[in-house]
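Let's start with one chain on its own, the form predicted on its own, as structure tokens.
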Amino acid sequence: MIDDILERQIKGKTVFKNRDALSPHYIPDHLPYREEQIEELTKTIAPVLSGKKPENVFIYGKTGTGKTSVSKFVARKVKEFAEKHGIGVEVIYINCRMHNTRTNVFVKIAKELRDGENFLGLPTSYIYERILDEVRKRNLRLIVILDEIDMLKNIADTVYSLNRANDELETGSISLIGISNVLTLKDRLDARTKSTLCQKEMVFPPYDAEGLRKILTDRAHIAFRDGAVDPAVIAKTAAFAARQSGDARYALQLLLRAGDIADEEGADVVTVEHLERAKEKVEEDIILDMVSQLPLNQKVVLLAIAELAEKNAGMRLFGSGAPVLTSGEVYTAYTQLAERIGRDAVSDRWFREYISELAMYGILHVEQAGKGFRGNTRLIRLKFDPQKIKAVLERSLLN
């Protein structure tokens, strides 16, 4: 088996022409079905070209709606245009999951501006001043993209510091694009942070099946060899993803995994059968990855649900045979778990908000209870293997 794998690698037999084109990090030259958002964001950023500080932008929407791709695409185009006209524009992209403190964000910015200079271990105030020095010296219009901004441990301090930097700059400017898939994030920000970050808000709607089909057709043309994908695969992948809240990232991962399976079998064409097998693998991979990246409080809530489901607690509804829990018993289990791991439990209001968001992500099935239940009781079912969910959460919460 190993020899077969290595032999295929040497011979280079593959359905792919450019596999990277299906990566979520790949930014194509054309982003179909996001023309309106591209135009709006471009108009918002464009004032940097005339020396003005543009509004900060807060972009939110579900996973896979093109928020990051559009932000990178527009910022890149603005920078390219600026370079042709001798205007100093710099774009720095920061994933706040990897750089989740104010100091880490400042270090990332300073290293990008100063050719990889090492700032680790230096005072945050010193790093901040070096950023301002560089912006002044180069009369720089700096655009900072803070992706997954909800993962920052101190959003308010980070955003406030970067925004207030403009009061200290005689030349140049710093503007922010904050990106989040937590639709209610702005409601959690204090008034000061709202006024600095949320000067302009954009909501990216999910893609429909037609939009997904167009995206997949364009990417498949770049990613696969001619004739290497059955046309039915594109249509079916788009349909699958449309049912998954219009998630383009999910669609691309499906197509990528189907191609990998075709390569593993030495097939010349990616078929619907390859896609069906890819679907099982990708759905589990995506949900487990999403779970590992949830905000801390949501992780604790979800772990409480997984522990109850693993114990086979709850009723049997929804026709699935899976245990169904009431919001009351989940909240009780959640408060007990929070105490056990040394965290303060959130209020019932925020608990209900977290449950709604977990349902929005497709991790839970939630519906309002009918007659026979008290007040606003909701019925909750975990849609994935509780043991796998629990294992992922315990690694990040209990180790």
Ligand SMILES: Nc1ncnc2c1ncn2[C@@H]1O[C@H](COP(=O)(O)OP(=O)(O)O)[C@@H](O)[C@H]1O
Given for the second form:
Amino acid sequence: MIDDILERQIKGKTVFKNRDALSPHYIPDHLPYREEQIEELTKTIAPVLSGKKPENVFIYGKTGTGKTSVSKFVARKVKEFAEKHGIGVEVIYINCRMHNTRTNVFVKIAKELRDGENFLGLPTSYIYERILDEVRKRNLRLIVILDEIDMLKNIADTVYSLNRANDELETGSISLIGISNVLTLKDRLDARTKSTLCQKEMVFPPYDAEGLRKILTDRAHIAFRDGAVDPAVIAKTAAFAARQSGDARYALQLLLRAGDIADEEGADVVTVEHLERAKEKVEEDIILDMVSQLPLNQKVVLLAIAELAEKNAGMRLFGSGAPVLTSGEVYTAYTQLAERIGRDAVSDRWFREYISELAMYGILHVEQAGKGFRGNTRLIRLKFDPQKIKAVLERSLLN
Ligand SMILES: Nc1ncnc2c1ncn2[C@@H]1O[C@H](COP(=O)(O)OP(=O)(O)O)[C@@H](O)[C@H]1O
Ligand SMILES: [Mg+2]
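Switch from the form predicted on its own to the form predicted in complex with the named molecule and give that structure.
Let us now look at the entire complex, which starts with that chain.
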């Protein structure tokens, strides 16, 4: 088996021409079915070219509707155009999942403006002043894209202080593009933040099957060798993803996984059968991605469960053959693990809460134990491969 894999690698047999073109970070030169949004966003930002401050924009819509791609695409075009004409425009993209406090956002902006200089640990007010210095000095029209802005711990403070900067700037300006997958975020914002951030609003609707088919067809031409994808695969992927929620990222990921499976088999063409198997893989990708983003305490609880499940420590119930664990043994394992990695274990009450949350995310199956068990015992089963969950958690807990 190993020889087979290595052999294929050396022969370089693959259905892909450019596999990276299917990664979520790849931005194609054409974004079909988003022409209107591209035009509207361009019109909104365009005033920077005549030295005006653009309105702040709030963009929202479900996952995979092209919000990030369209924003980066338009920002890049505007910047390239400005550079050609010697106009000082800077666009800074920030994913608030990674930079989730006002200080982190400021650090990121300052670092980008000052060539990678490190501002970590310095007072927020100092960093803020350095940003203003830079904008003034370069008479800069600065556009800050705050992607996944719902992940910011203090949206109001961040938005307000970046916007207020304009009152202190005699030259240059700062504008914001806030992006969110959370459709109800606007209702959660206080009136002042709302009126500041949402000077202009754009909604990105989900793609229908036809839109997805066009997106997938275009991308398949870039990513796969000619004739390496059965046309029925594109149509089926589009139809399936449209039924799910019109998420282009999901559709592209299905295509990527189907291609991987075809390669593993040494097939010449990606078939509908590969696609069917890719669905399970993608399901797993999504779960693993979610696991890597859990809060720290949940991660430790889940790691304890994965370790136990791997050791097959539990009884076998539910007729599924998967190891079933009792809440008691999981709690014991959890406290031991916490000690081993030098963290305080949370109380039983919080532990129960975390178990419920993990069940809600669909990672665990949990049910109340019946007769023959002690009081509040719950039976817990990990719904995914313990080894894979463990690998993801160990990687992210070590970081
Ligand atoms: N109109 C489009 N044309 C081509 N690819 C698209 C389009 N919309 C989305 N995509 C692709 O789908 C994936 C998800 O898009 P993204 O912009 O990240 O969505 P969102 O930010 O709304 O979640 C990306 O890989 C992107 O390249
Ligand atoms: Mg996005």
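Predicted model only: the values in this text are computed from it and were never measured. Just so we're on the same page, rigid core means the largest C-alpha set that superposes within 1.5 Å between forms. Numbering follows the first chain given and starts at 1.
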item: Hinge residue among Glu353, Thr44, Gly88, Lys281 (rigid parts rotating between these two forms); value: Lys281
item: Rigid-body rotation of the smaller part between these two forms, in degrees; value: 52
item: Per-residue C-alpha deviation between these two forms [Ser292; rigid core superposition; Å]; value: 6.7
